[in-house]
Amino acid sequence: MNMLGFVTLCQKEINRFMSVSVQTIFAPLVSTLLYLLIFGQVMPADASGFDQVSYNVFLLPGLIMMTMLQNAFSNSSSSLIQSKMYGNLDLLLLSPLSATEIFLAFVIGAIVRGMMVGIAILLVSQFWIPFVWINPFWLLSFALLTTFVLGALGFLAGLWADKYDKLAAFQNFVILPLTFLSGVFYSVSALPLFWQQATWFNPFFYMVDGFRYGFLGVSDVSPWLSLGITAVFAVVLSLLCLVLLAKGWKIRR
């Protein structure tokens, strides 16, 4: 493994989004706090669907996870398409870095950005919604695994898109609906049977539900099921990205 090159590429990916931290860290923090403020005031306290859990407390983990997912996806996808458009990716493929090292560096950058945004929201929100984390193991496991999955999905979208319009379409018509319909704002048990069953096919639901379990100790499905499904997605997306990158899909002409 080319450790020096790998670490350097990881640092480049982190420095890229940190250089515009107002846009990549502060803006998601403000928008998420606005969601929390508005929905927390509008919805009744017992709207969570779980006994002894107020709606504000129920809502916060879902909003944190939604923001982490969206930012992890945005980081790897935007970085990769910039590298493609400016020709930097061709240089990376010619460097002594393997496809695995390139893929992991982009995904690590996405994980770091997602985690930084999530931690920032959690710290600020504690001023008016303080609570104790029930299970830090589940909390950290889902935070790392889901940002990895969305980093890999962003990498795949960046490979597929050849211009920003396609990338924006993927985010607006795939990522955004899946995150908003993943149980962030409501318990799935409160939905009609048809929509409950439809939700089972949304992989983002298991990410949000498992992360919420780490906070509250309650969930709509077993956290082990959520962890298993999320892990399968991580493996499948990783293998797909590595195969396509090694073949130079939509890169080499």
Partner chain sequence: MSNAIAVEISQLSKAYQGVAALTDVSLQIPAGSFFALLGPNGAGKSTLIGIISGLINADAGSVKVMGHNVQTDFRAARRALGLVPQELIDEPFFSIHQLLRIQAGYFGLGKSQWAWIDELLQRLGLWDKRDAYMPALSGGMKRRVLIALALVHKPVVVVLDEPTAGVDIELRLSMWAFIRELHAQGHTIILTTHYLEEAEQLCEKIAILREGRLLALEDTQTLIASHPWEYIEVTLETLPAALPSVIADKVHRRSANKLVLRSARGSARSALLSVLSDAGLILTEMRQIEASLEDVFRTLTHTDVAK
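Okay, that's the form predicted alone, but what's the structure of the form predicted together with its partner chain?
The text that comes after this line covers the one chain and nothing more.
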């Protein structure tokens, strides 16, 4: 393994988003806090769908997870497509880094950004929504696994897209609807049966639901089921990315 090369690429991916932290860390922090403030004010306290869980407390983990997964996706996808557009991806392709090393470094960059945004929201929200950590194992497992999955999905989208327009389409027509329909703002048990069943096909639902279990100790489905589905998703996406990257799909002509 080219360990120094791998560490260098990880550092580059992290330094890249940190060099524009107003856009990559503070902007999502502010917009998420606005969601929290507005929805927390206008929704009834008992709208969570769970006994003894106020809507504010219910909403917080969902919003944290939504922001984490969106930022993890944005990081790897925008880094890759910018490298393509600026032409500097060739510098990476000329180096002795393997497909696995390149893929993992991009995903680690996405995980770090997702975790930083999530932790920032958690810390700031404590000023008006004190939380109790029911189970740090579930919290951390779902946070890491979800940012991994979205980092991989972003990598796949970045590989596929050959212009910013395509990436924006993927973000607006795939990531955004799946996020909003994943139970961030509501418990799926409150939905009509058809929409409940439709939600079960949304992988983001399991990520949000499992993460919320770590906070509240309550969830719509078993956290083990959510963990299993998210893990399968992570494995399948990783294999797909590695095969395409090794073949040079859309990057080696």
